[in-house]
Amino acid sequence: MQQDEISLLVGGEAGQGINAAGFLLAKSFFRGGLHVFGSIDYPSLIRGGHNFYTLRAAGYPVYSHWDTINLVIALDALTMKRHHKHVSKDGGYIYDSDRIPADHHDIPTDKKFLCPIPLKTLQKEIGGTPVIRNVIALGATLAVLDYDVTILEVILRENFQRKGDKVVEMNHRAVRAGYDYAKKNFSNEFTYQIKAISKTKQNRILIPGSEAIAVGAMAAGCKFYSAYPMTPSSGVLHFFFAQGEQFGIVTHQPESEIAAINMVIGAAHAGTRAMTGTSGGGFCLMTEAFSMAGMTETPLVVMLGQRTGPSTGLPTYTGQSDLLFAIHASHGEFPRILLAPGDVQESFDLTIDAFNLAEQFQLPVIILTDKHLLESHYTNDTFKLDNVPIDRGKLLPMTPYKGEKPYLRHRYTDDGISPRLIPGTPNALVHTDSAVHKESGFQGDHCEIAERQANKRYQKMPTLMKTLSKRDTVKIHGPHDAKTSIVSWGSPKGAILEALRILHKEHQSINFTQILYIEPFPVSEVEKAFQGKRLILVENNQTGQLGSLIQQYTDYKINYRILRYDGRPFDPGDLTDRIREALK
């Protein structure tokens, strides 16, 4: 028996609660003390269409999903047939029998573990819902697995308390019977079995990117989002309407991106940390407003979570094809901050940095991620929440203005930032203009007040790197002194840690460059981390649009390239095999 690693796959018709059911199988394997990884994949459909949920859980830690899949739970035939090539030579099927006969001639099965379990009559017996089915087959899946049924009853309870003792009562009943039935008849038939490591509470969590790019903003003192919905960036609207009251944040949804972010911006010049998220066919639509924050110097964040383009392409799959977009999105010249998490970790500091640095330069900043970071489920150590830090720049008290001179919003300065005063401000006007302004903020058409105000917003530049340079703008996963690096940024990152697992065991001299602040480019730590290796750049686009950005920063020219651009994050298992080639 196999008890150190598990990969599974629940898959579905929409409405058949897939999504519910992968991820309470992946709590009650983090319950049990496992480190867990887990993903949901689906069409851009309410009801129908092929639903599946991928999750791995092991004993140490894991990053990404697995190529290979060692049990299917399927509750309907197209599962079956469409993910029959990746499951493992020894792995099987948790299938329900009422609605896929045994005999049923287009589904290959290569004498692989069959379990049928009748889930429609298992239903009835117990008297529930349809619904209820998916319960019935995770408890079957946890008898064929040996895996502790208990752990997920306590969770069921702590779900459905709220519904009352009835329905916890019936979903109790649902996993017993799918639990005793494969015990009764498939008991220790299955190679694969997993076990709980213990029952005690871990100091880890179980987070999807989109919570931690939300909880990150909370711990930042963000008090305002404001957001249309998106996906993926819906999920971080979903999280701030559930839990922003109690921390007495505002949460609002608008009638478009374009009043989202205009919102954004007033309560950001106003003094508030605020925040808006979308996608790249809603960061279209905000683009001439977040000119203007770049034009009237306004602390900005916005996240934008990546999909598959262009237009309205696959609007329920990842994607990282608008880098050079963010970077250069909107009309005209202004700095700008683009950071690009790899991980939940990662979303929850940087999302952090990007509210600081936002108020210390006066300027937007851009989180950017992607579908398959904010939908996905990673097992990480507990936040610390305790000393976060707080940067509000040149943000002044709200007490009555006592300088010698007026207040200028827009006063011309050493380092290009100018104080900041909240409108309101007793003895003061805090006044800014989107068109061409002069100190005061107000409107100034003379050609000396347009380049002397451009020359101010870049005066900034020199100040911020020396900030940032105290950053880990770059990684470097493994051994510095390896002969090869792949270079990537975002999500691609666990794929690439689970392949140097591998390479790593296999000896080759190999590590992995992260690029987590990208605009502005980190040259030397870029040139740095580079010097005398052999580069493989990996990114989810067609065209290498990081390549594009080290090859017009610095000398190096990435020749090869593993680039993925179907919708669909990278497979740890193909993604080492593409890089041994390379490697050849």
Contents of the next structure:
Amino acid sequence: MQQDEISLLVGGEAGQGINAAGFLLAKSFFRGGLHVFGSIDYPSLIRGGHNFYTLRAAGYPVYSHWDTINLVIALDALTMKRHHKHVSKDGGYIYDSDRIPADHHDIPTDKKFLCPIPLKTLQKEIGGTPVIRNVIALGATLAVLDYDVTILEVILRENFQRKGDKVVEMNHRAVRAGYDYAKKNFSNEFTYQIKAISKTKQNRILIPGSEAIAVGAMAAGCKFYSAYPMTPSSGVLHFFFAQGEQFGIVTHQPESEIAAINMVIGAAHAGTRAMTGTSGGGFCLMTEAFSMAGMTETPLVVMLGQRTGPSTGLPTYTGQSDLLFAIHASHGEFPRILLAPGDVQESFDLTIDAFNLAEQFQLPVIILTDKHLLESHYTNDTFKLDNVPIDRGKLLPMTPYKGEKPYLRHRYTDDGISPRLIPGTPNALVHTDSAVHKESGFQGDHCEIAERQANKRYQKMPTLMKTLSKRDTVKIHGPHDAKTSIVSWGSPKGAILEALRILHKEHQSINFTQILYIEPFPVSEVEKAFQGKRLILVENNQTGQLGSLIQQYTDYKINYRILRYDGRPFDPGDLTDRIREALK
Amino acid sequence: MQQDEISLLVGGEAGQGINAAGFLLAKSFFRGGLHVFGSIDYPSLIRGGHNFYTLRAAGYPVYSHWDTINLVIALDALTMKRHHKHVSKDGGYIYDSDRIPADHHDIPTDKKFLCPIPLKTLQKEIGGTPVIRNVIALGATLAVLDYDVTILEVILRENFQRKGDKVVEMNHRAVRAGYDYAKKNFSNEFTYQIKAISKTKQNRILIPGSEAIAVGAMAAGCKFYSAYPMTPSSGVLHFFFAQGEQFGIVTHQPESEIAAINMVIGAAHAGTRAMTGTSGGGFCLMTEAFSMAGMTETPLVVMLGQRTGPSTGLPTYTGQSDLLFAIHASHGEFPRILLAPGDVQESFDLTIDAFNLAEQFQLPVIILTDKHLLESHYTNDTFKLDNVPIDRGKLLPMTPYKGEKPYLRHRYTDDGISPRLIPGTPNALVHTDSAVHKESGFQGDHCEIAERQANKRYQKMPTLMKTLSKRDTVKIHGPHDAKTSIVSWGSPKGAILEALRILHKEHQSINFTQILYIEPFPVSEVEKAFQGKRLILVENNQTGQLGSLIQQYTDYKINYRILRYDGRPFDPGDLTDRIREALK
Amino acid sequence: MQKPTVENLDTLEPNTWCKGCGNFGLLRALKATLAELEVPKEQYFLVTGIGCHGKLYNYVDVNGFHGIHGRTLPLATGVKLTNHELTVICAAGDGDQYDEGLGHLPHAARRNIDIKLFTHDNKVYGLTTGQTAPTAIQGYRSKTTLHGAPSPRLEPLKIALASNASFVARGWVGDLEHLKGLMKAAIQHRGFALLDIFQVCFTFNREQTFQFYRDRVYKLEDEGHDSSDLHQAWTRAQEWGDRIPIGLFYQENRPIYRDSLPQLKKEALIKQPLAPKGLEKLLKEFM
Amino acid sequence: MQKPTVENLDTLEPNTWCKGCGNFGLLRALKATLAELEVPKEQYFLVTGIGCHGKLYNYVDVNGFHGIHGRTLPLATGVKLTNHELTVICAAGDGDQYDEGLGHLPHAARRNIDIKLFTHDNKVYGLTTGQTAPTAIQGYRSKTTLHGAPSPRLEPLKIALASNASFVARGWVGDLEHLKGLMKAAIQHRGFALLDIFQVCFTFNREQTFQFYRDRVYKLEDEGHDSSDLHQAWTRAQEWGDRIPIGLFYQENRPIYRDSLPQLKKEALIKQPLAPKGLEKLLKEFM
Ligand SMILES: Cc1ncc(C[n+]2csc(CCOP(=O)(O)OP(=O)(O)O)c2C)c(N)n1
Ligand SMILES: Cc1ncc(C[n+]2csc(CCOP(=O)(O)OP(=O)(O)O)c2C)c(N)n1
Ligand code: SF4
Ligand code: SF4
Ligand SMILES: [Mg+2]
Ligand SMILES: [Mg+2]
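Having seen the form predicted on its own, I'd like the form predicted in complex with its partner chain now, please.
Expanding to the full complex; the earlier chain stays at the top.
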């Protein structure tokens, strides 16, 4: 039966290439013109354990994976067992029958569509190595779904081209082996079948948040990226390493996060655009220098990719528990900006804005995101790379200095922002100091100076607020006049949009207030959005941190809190149920 | 003229022994039965610059220094110049006329009492070294104030006893030289004279916050103190080094703050009571391990001594700008306790409570204080050392384990608190983990476990809140039914109490709500205190951080904010003016 | 409590290392070592870092603390100074110890803190999917050194020798008997011991394989090395190429840090009563 | 801009070091060194740590960054990689560099980052009132080592040699001509240079005084030391006692870190346009 939408899961052990297989499948649907969302779930280990990739594909935009699965592609027995409860009533399994004997998979056979594929046998038949089994399974999957298998073949060819014709040929044979086997044995039996909409490449991309941020940073002119590996921030680092060099970008893996941020501050101070990325524990180590960026008014961009805490926590799972920490991080008081994208387009846009704001206001900017957004695959229109705005604020050219003499790095100005000079510029010297300093940047161990420079730094706020008021600091999704508003930030956006779609079908009067620019808190925009509404807070954490900010900054009360803090992102189905509960 | 109260300032260069001289003077008044408050102001350098010690002595309790000075003891010209504007109309100067020629001190001679003492000449006369000049000045000071000089002599004898009779004798001569010179030349001229009340030692102490905390920690059974030097936390470290050994305490100066906190966590986990201390930038470096203490449920006590930030800031000046940072420090969510003493008695008491709460609830506790409290000298009744409560919570004895088997370090219990075993206890093993772990303490890379253990940790909250409700989480100073309440925390307490005294004399209906246990926030106690009152917030920071918490947790609005963030503590005089302004 | 045996040191925790990982050998050697010593299980304390190596904590049934990345040494120091009757062993990674945590190593060494540091030197960041570690050999390719590691590797043994470590050794997971001997010697050494262990990361390191080491390692003791001679140790520590020495490079008997603490002369801190007597005299100074 | 002279390198900032402090000599030597080189003032970049040494930043009129405690090296690395035309000098303290910041040193050294590290080695924490520094000599008494420093000191030169530093030297503030020579050589060296400088803390260190060093130091060059010989360097670095060597211990020419970055072959990063061309092809991969 043709369906508009389908939800699949590919599962197996770490090391079996689950992510790659899932992504190939996602890409196949994506290339067929469908909208796809794909998400990977894996524990912190390299081989074994249980990994699974969940993907949804539909003829209309999809914003999230869905826990309810129509078809499970099981490369091991555990996958069948674990996800059984989430398989829809009319759902089914494709599984490796060489590995999982029928009497071993624990699935009540009467209820589900079962499609055993002897992967090992087929692999041997075509003369491939074990790694090819996933591809066979993918071929079988497309057969069962009655989906155009040539799309996958094209993708495989693109992927393996540089590895030579033999590899391409083997992949081709594997796809066909799976496809033919399934067609022959289970043709047209499965409830869920889905059709490609288009076969011509469109100006769309299937991209995870990491890459959206990395490309955004590159487009914004980030020339220096230094970061210590840490899940889920490493994707950005790897992308910079793989792609940066050809664009003249320096990427560095230093000895620690402390080194990373100090290097980036050095690079930014020296005049380029520079960034670091990390996760919770690494960010902790950065806080001391973060405060220095505040004090020295160095434009600094930090991507903070949240995972489940506290401490080492669940290193490969998601969460949103670092919001208040990031907003209050580091000793002393200084203005900072915190941006929280909710999808890949926002990741790209806000990253660019992060660099502009950092330089315009000469302060540190945090891009706060999480594992779910960084590592999930989103379907999006391709990013616009022409006319990316680059505003370096009061940065002076490196031509011989002709401004007011002497040049004073921390000069008092009306808007608190001093003209910024790149060290090395002829005819001027640049001095700055992590201690209280005078306009000149030399140390000024006087209380009067401490106060004046503190005032100077906060004097940026009016201009900053004015600048931000022109941004979409808050987005309202759905009818502005709804009775209830879901309030959230960051990656839950996708699940919330899905829930909203259902709730609107049920004619609920509800919308979604998404706060993107969280610090400085956009009080008036938020208050406007909340006016007259019941508020349901949705956060991927235990204490409702955005809720605390709302309590602090507005007179609105959160009426209901929906929190999830088990490391998993929200499932739209479950979320919808919980919102319905809240609406009662 | 005999006065009830006097305010003095001893000033000179760093290296001239200003702190020591000021303290000797303070001690002289203290020993005479007066109440004394002494405070030192110095920039971050070792020799030169300008240091000054301000002290107030009175026949009744004094809680703060006062910017208005009656008598300046100037060991250099800068002291006279700098403080001139703060000298009271009938005030005066004792100064080193060998160093500061009369035509050089810039003081309008007609207005003030001037008492030039040729310190160098007198020093030479008595055959002493230059260091003795301060003592001569002190002798002169007591003469001018007509204060019993033998008290100082006794103190000097106690101080120098172990250096031998010669030194004692020289000091004695110096005091007398100054005393006699002044008596002869300026006898009975000065408006301000003050009398000792008693000459017998009383059960009172003149002690700074550092030592109050250190003694509190020792009394609470802290056996391990490891800290990296950092102003203003170093006082505690030095005291532990000087005094700890004789009480069987291990004190350690490690290679960094990161090492310090990890060591302390190791020590605490291994079963002793352990503590570290630091200031802003050092605390930043500790945040990663702080989160580990939360995750592993290790009882950890951290003293955070605030100074002027951000970054290196003004390393030797005060401030209260780390409150929100401390409350939100570290990634992930876990319960913690934050205590903020306002004077030395509270420093002692809350430090003891910190250790008890840390062990009862198996979580990290922060004692948040600042340079002003840590380094100022307070007059207080001596601390009660008998019957110091020591409650180690669910710590099991080190006798062979006989409890439920197997021993599970993170066992689920009704109150979320698991029995705690000391590693090395026979018949049981202790496992714990910074990553998500099972009851056993072994790693549990599962979302369900993450959620359950998160719930377990927060399950402590009801018991914790109940326990805290029996503490004086909030103190109300002054009439409970006042119309206005000053709201504050920490070291501004002293200046506020002084202001209150004046305002009450003016029959203002005002009291002072001091919040001591700030995290978890004592909502109901605070709301009770605020009922029906106008609120004036007083904080030694730029953004009113306690105010933010009040906004977040209560429905009360701060009506007026009095903030100071130039590195200096509040002056009661200036503060009173600002409160009067607020009361208009 | 029980004397450890290879069996009772097992835990029921599922092992999540890759098949073929050198950590298995290391684990086996460690368990065998503990089983040969007379120390009861509850007298061991194992601190591990974050990385594949850190999971060792789950597989050895002694007291254990799975700490944070790079900080085994200070945490272990706190444990040891509190209860010096415990035998405290750190299992660290090369990223963990020689990048993030490098700053602690020379200090623990020169102070001669009586703890044992076993480093799982696999020359990659295993758990974070194979980035280049500081011990990676110059030219090593990975996703963070696409053109090959540009710099000479960090040499832990030389750093340890330069830091006056009193026990410096190197083992490898391809010779478990030999490794066991070194582990035993390290544990029995009175003072700080660094045992750097070539641990093959089967999944990510395609260059420093079992074969790589098998072709190159030789034993110092087979060549008459004198481990009391710092000079010889330094010279041997330089060797790298076709022949790579393993064994005990250097050992010296000198006072441990605890010897400088009279507080700990009589008994361990944990055995001493918490609340000290006679504190009153402290307050006297303030009267 | 101006070529530096001893005069124009002066700032108007009041100097807050103690009278008699060895930092004055160090400052003088540094200014004299810069005045002898042909680099214009704006091409210098000075990074200092936190401690008395850190104030040097206020007294030398070149580009400067007074960073945080222990982190001069990474900050300087960021500056240098961004604008490698700058001559980047770090002035660090012994607490600063060898305690808090020790972890950065071996990595900067082995990577051969082309920056110069001058350490003010006064064997105390000066600015925090005289606590024992890691380079303090065993037995040194201070308020944090009342019975004398219990452990052998950290030996920076040995750590640097063990880390494959390409330039390792020691000077002292009692012989400014000699010190100037070393500073000059360090600046002219292509690669990472450690110059550890005995800097007398007049106020707190009553043992390592001017006299102490005057009685002991001798110059390596006077004794035919071959600074290209690592082995000799290591042997000399061990010397401590009645005779303490100063001078250039070791120097080697090897590629610097930047040489591994094709991006920087043509010109400094700062000279290159920000927004790269051709990014579209990156997005093609996601289509
Ligand atoms: C502060 C911090 N930074 C980064 C990480 C991420 N991280 C986890 S393991 C690891 C490296 C692992 O390499 P290694 O220490 O060599 O251990 P191996 O996996 O090779 O045993 C890193 C960087 C972390 N957990 N904490
Ligand atoms: C993170 C951090 N910890 C501690 C301090 C406090 N602090 C300031 S200077 C200093 C030590 C100074 O010693 P050293 O580096 O040897 O410099 P010196 O004063 O001797 O030149 C310390 C610990 C700090 N500023 N930052
Ligand atoms: S990634 Fe490497 S080190 Fe980690 S378990 Fe696998 S083989 Fe072992
Ligand atoms: S304390 Fe020591 S190092 Fe610091 S300025 Fe004074 S003499 Fe120099
Ligand atoms: Mg490794
Ligand atoms: Mg020093």
